[in-house]
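First, one chain by itself: the form predicted alone, in structure tokens.
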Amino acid sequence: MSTLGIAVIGTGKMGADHVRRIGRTVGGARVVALADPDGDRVKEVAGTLDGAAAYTDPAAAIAAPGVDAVLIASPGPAHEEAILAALGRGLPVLCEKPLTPDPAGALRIMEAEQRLGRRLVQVGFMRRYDAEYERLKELLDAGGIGRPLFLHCRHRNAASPSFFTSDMLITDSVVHEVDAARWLLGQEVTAVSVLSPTPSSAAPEGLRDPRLVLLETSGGAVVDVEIFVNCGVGYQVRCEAVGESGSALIGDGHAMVVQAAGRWGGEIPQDFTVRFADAYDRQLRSWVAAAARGRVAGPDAWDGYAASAVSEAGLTAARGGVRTTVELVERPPLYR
């Protein structure tokens, strides 16, 4: 099987990231082209592969010989005209979260893959591939607990960048608790409240952090999220399934525990890279091999439409202090 040529748009902490680990841990595959509007940082990044041509153009870069495949980490503003280049080329795409800021924008790209007749979009929702989650989502399908009634998360992060926002608590943090939401349940999110307590003094200027946010489902569980982005502690995610005849928990584990000194204790990873290093080299992995084949096997641009229409949802409620319902197209064919 020849080599995979991709292309990265956007080259900040995720893009290089990825960059990193396509020459490192992942077979069948090389970067042979990227593109951010920083131009001394693409060709600093671009310096560090054999071969790959530094573009500020995300269009050049995905039209740039050899490109078989496109990988998207830049903003989320960006994505959907990166998305639809690569689509008018038939190529496939892995997308970090969120598809698009709007639901509108998610739309589009669909409308796009429905004129190309196949699935050529996944999105980056990397917790689908991490083995916590996996056993977890095996343990539901098979009714191991009875139906479940609750999901209880918690997604903390020791501190968020300058450039974070209140909104970016739920269209950038929660909307992975939403995607893991609806696959574990295999349900959708049909409302959503939010709560804010008082923001802790350690959350910049005006940064509503942290929050509670309720989702409703489908088939009646109901999820709350505690989203504290700057905890001041480490990088925590974790996640509870309550049902009606037993629970599990993800996300306690300790990798070591040290006891010396009279006293004992483990390792917080203060990085998202860090605690879901694994699953991001199996999404990879997975993309890679299913792009080389022409499709996608992962999470879809319905499963970003959906996550976008919940966000647009979430950050109504958080605003108005309401319940807001959230209203989905009728799901296309080709994402059934």
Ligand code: ISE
Given for the second form:
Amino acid sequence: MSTLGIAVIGTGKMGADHVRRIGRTVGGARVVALADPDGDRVKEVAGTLDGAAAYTDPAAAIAAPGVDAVLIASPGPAHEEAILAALGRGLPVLCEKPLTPDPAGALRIMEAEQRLGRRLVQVGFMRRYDAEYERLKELLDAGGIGRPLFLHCRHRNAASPSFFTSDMLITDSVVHEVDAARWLLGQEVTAVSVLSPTPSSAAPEGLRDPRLVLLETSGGAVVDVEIFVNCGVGYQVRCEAVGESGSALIGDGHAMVVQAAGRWGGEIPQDFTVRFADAYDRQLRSWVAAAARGRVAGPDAWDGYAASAVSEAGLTAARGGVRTTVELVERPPLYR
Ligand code: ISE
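Starting from the form predicted alone, produce the coordinates for the form predicted in complex with the ligand.
Below is the entire complex, every chain and molecule, led by the chain shown above.
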């Protein structure tokens, strides 16, 4: 089988991480084109590869010779245009979350896929490829703890990047828990409430950090998410499911516990690229295998749309201090 030629759009932290991954851990694919508005940065990343063309215009990279599939890791507001350009060429897409900053953009992507009559977009909700999350999903699906009542989720980053806003705590960070909750429970989120304590003094001026986000689901479960993006300690992601007949906890696993010099302890990863490295590898392998057959597997544009709709309700809830219901369109047959 021939090698899948990939165009990578966005060569910041995640894009560069994916480029390394395609070269090292994922077989059957190679990066043939790259785009980033920062011309120096894209040339630098292209310089680490053999024969990849560098562009500042995403459409030019997507149209470059040898491109069979497109990986999008640019900021959320740039996703829709790049996805529509890829769909215009019938190319499979892996797009980092959030699919789009608002549900309207996600609906336009779904309309384009429906015109094509097939799904070509996968959203980078990588928790679905993490071994611990997979085990929890299997347990819940098998009824191992009975009907789920609560998910208690914690999502902490050591520090937020300089461009991070209070809205992004919801649209860029909590969006992972939104997708994980929908997937783990097999239910839609129906309402959102947000509580914001006095910000941590470690948070940059004006950033509402931390926050507590409460999600209600179509099956009557409640999900609470602590999001704290300047916790200072490390990257800490945890999820406890409580059911009618038991509970299960994932995250904070310690691969190795060291006992020395009168103390015991393990390491806390500092970053999502470390904590979810295996999940990112598995996600990309699965996408490459499906894309080579002109298909996508995994979370699709409907999942991206539903998550954006929850984020939008979350922003309304945060601003107004009120519980906000999530309005979803009817799920089109292509996504059932
Ligand atoms: C970032 O974009 C991610 O996707 C990380 O997984 C998340 O932990 C972080 O808060 C986001 O900013």
